[in-house]
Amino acid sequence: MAQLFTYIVHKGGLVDDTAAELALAAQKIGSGASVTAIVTGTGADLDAVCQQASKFYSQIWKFDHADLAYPNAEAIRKLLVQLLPSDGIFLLPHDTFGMDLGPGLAVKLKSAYTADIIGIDAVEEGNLKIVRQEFAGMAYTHVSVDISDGVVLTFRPGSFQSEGQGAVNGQIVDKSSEIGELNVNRRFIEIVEAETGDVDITKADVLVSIGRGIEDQDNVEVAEELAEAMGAVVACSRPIVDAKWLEKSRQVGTSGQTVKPKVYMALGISGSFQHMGGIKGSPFIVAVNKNAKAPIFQVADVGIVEDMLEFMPELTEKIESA
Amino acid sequence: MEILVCVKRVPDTAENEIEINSDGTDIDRDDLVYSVNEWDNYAVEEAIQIRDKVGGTVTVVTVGDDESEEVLRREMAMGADKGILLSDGAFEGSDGFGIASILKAAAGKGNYDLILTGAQADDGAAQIGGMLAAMLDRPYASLVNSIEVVDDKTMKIGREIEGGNQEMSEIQMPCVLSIQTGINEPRYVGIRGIRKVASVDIPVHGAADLAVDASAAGSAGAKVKRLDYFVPELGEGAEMLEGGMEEKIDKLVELLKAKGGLK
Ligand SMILES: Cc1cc2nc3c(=O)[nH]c(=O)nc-3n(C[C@H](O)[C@H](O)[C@H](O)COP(=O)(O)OP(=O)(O)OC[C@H]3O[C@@H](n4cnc5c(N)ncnc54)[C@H](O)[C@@H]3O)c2cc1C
C-alpha cells in the first residue's frame, strides 16, 4: 500500500472538524497503515494544531515557515510537489481550500483526482471504488479510480463522522528545514469578514428558510408574512442572495451563516451538502418541496410534497386564524 | 485583454426530476431541460463586463456534441465575441484530466491573458479550472467572487471562502480563474439575442486539429471512470405527510407546535 497523507485544515489555533473525518477515511482506504497529517503555518498557533492533530494521526509533519502564515494554496502546492512520493495518497477537504488546491496538485504530481468523495465502497490493488454525485445530489455514482501513479482526494465535509477516534498520540516531526522555495505569483493580502445584516439568523429559533423555488421576488413578501405569522425569522439558500433578493447575512451555508434554530423549515430548497452544511444543532427540520425526490427530504424530519406558492398562504392563514 | 470562458451545456437541475435509466448506465436523458451550467454564466458576464471596460474579446469554449453548440451561441447573445467547439468521437469518456487537457490545447491556439471557468458544473468535481492552469502553468485562484484589473500583469482578486469571508488577494496574468456565482448579475438572453447570432459561424475542433492524444483524452486516457449512477440505501427519511392540501397543514401545525415552531 503506498503511503497515506492528509492535509490539516485549521483556523486560530483551532483544527477543522475535517482532520478527524479524513483520519477515518485514510482508515477506510489503508487499514492499519500509518497515516501522515501534514500541517503548515506558523508559531504558536500552529503548534496548538499540531498537538490537536496528533490525537487522530500517528505521525503529524510540522512545516512552520513565514511564507505558510496564511494557507495559500500555490505555495503549498510548491511544498508538497517537493515532498509527496509520486505514489502516494493524499487526501483533503473538499473546502473552498481543498478545491483550491486539489486539481492542480494532481496534475503537478501526475496523479489521478477525485473531488467531492462521499463514501468509499472498495480498495483493490492499484484501484479505489468510491462513491459521489453528480447533478446536484440527485444521483449517485460509483467510480473507479486508478492510484497507480498516486491519487489527490477530496472529501465532502461530515461524510466521514467519527466516533470514539482521537486517542492515537502520535508522533510530531518538525520538517520546517525541508522546505524549499515557495514563491508565489498569488500573493495573499488580507481576510474581509462579510457583513452582519439587519438580522441575525443565527440568534433565530425558527426559521422559514427560502430557496430557488420561490421562483420569483414579489413572492418573498408571502414569505414574510409566513415567517410574522409563526414568530419566526427568514432566511434562504444561495440562489436567493445571488439575485439580490435577500442580503447575503440571511444566507444558510458553508458559504453563508451557521444556524442552530429549533425549527428550521426550508421551501424550494434541494437541500445541497453546501445548504444543510450550515444547519447545525439538529433542529427539527421540514421541508416543503414540489418534488418529491428532492434529496431534502432524505435528510428532513417532516416532508411535505406540494408548491410553495399556493402552500405559503394557506398556512399563514392557518395560524393567523387559530 | 484576450479572455477565454470554458462552458458547459448541462441538464438544468432547477427544471428536472433527475432519473436513473433502468440499466444504470445514465440518467434517463429524455425530455430533460438542457441549459448552461450556472456558474458558467457568471463567467461570461465577468468577462463581458472586463472587456467593455478594457478592451478586447471574449472566446467561448465548450468541450460536447453538436447540441453543445447551443450554449456557445445563447453565451454570444450575452456578448461574447467568438465561440469555439471542441468535438470529435475520441473526446468520449474523458475524466477531468482528459477534458482540461482538451481545453488547454485549444487555448494554445490562442493568446489569452486570462482564462475563466465556472466554479464546478454537474459533476459538482470543480477540477477544470485548477487542472487546466496547472497544465499552462499558470497561476490560479478558484471561487472568485471579484475582480478588479489593476494593470496589465496584475489583478486583484477576492475568493468567496467559508462563512462568505473574502480572501483577497493580487494574481500576476496571464492566470486562470474559476468563478463562483453572486460576482456579478447575468445579463438576461431574449430570443431576440439568440435569433441575432444564429447564422454566425462556430468553428468546431477535433482531436487531430488540436493535435490532443488518446493519452491524454478519451476513455483510453482516463483514470478515473464513472462505473454506473445508482439510488443508495438510505435511512427512512423525512415522514411524509399525506393528503389534501388542508389536512398537511393541520397536521403540520400540531408538529410546529409541539417542536416550538409557533410563538
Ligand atoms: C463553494 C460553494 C459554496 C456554496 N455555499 C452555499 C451556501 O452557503 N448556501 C447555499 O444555500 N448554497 C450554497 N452553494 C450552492 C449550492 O451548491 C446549491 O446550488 C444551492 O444550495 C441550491 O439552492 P436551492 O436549493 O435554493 O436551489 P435548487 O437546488 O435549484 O433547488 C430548488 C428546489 O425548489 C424546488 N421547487 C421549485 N419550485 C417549487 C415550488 N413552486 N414549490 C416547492 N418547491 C419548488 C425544486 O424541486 C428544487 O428542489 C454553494 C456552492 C458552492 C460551489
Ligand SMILES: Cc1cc2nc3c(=O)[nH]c(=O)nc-3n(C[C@H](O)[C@H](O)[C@H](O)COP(=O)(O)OP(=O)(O)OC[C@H]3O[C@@H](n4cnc5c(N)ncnc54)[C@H](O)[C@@H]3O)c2cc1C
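We call the rigid core whatever largest set of C-alpha positions still superposes within 1.5 Å between the two forms. The structure displayed is predicted, hence computed values, not measured ones. Residue numbers count along the first chain shown, from 1. First, how it differs from the form predicted on its own.
- The two forms, fitted on the rigid core, differ between these two forms by less than 2 Å at the CA of Q59.
- Residue displacement note: I304 has its CA displaced by at least 2 Å between these two forms (rigid core superposed).
- Once the cores line up, the CA of K290 ends up 2 angstroms or more apart between these two forms.
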Contents of the next structure:
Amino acid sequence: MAQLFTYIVHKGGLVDDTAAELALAAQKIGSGASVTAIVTGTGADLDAVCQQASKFYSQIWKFDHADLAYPNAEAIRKLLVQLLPSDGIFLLPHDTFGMDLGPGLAVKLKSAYTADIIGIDAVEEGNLKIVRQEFAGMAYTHVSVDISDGVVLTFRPGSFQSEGQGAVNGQIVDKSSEIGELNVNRRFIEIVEAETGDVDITKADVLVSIGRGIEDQDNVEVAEELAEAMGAVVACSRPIVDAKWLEKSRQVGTSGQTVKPKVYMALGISGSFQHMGGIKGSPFIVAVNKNAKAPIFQVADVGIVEDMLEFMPELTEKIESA
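Form predicted on its own, following the form predicted together with the ligand:
The text that comes after this line covers the one chain and nothing more.
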C-alpha cells in the first residue's frame, strides 16, 4: 500500500471536523497503515492545530511559513508537489478549498483524481471502489479507481462518522525548513465576515430549516410558529434567499452560513451537497420531504415522507399541547 496523506483544514486554532473524518476514510483505504497529516499555516495557532491533529494521525507534518498563513490553494499546491511521492494517496475534504486544490494537484502529480466521495466499498488489488452521488443525489454510482500510481481523493464532509476516534497521540514533525519557492499569482487580501442579521443561526442549538417545499412566502410564518414552539431558530436553503423570503444570514450551505446545531430539522429540503456542506458536528437530523428518494434521507436520523405544509402545523399543535 502506498503512503497515505491528508490535509488538515483549520480556522482560529481549531481543526475542522473533516480532520477526524479523513482519518477514518484513510484507515478504510489502508487498514492499519500509517497516515500522515499535513498542516500549513503560521504562528501559535498552527501549534495548537498540530496538537489536535495528533489525536487522529500517527504523524503530522508541520509547515510554518508566512505565505501559508491563509489557505491559498495555489501556494499549497506548489508545496505539496515538492514533497509528496508521485504514487501517494492524498485525501482532501470536498469543500471549496478542496475543489480548488485537488484537480490541479492531481495534474501536477500525474495522479488519478476522484471527487465528492461519500463511501468506500472495498480496496482490491490496487483498485479503490468508492461511492458517489449523481443527479443531485438522486442516483448512486459505484466507481473503481486505480490507485497504484497515486491518486487525489476528495471526500464529502459528514460522510464518515468519527465517533470513537481520537487517541492516536501522533508524532509532530516540523518540516518548515523544507519549504521551497512558493511564488504565486494569487494573494490573500482580507476576510469579509458574513453579516449575522437579526439572528445568528451559527450559535443556535436547534434549527428549523425550510427549503423549496415551503412553496409560498406566506407559509414562512407557519415555520416560524413551529420554531417558536420548539425553542428553535428558523434557517433556510438557498432558494428561499434567492426568492428574498428570508435574509442571506439565515442561509445554511457552502454559499451561506456554516452551522453546528444539536438538532437540525430539514423541511422541504432535498439535501444537496451545497446545503449539507454547511452543517457540521453530526447533529440529530430530522428530515421531512414529500419525495421519498430525496438525498436528505440518506443522512437523516429520522426521515418522514410527508408534505411539510401539513406536517408543520400538526407538530406545532402537538408540542404546544404537551
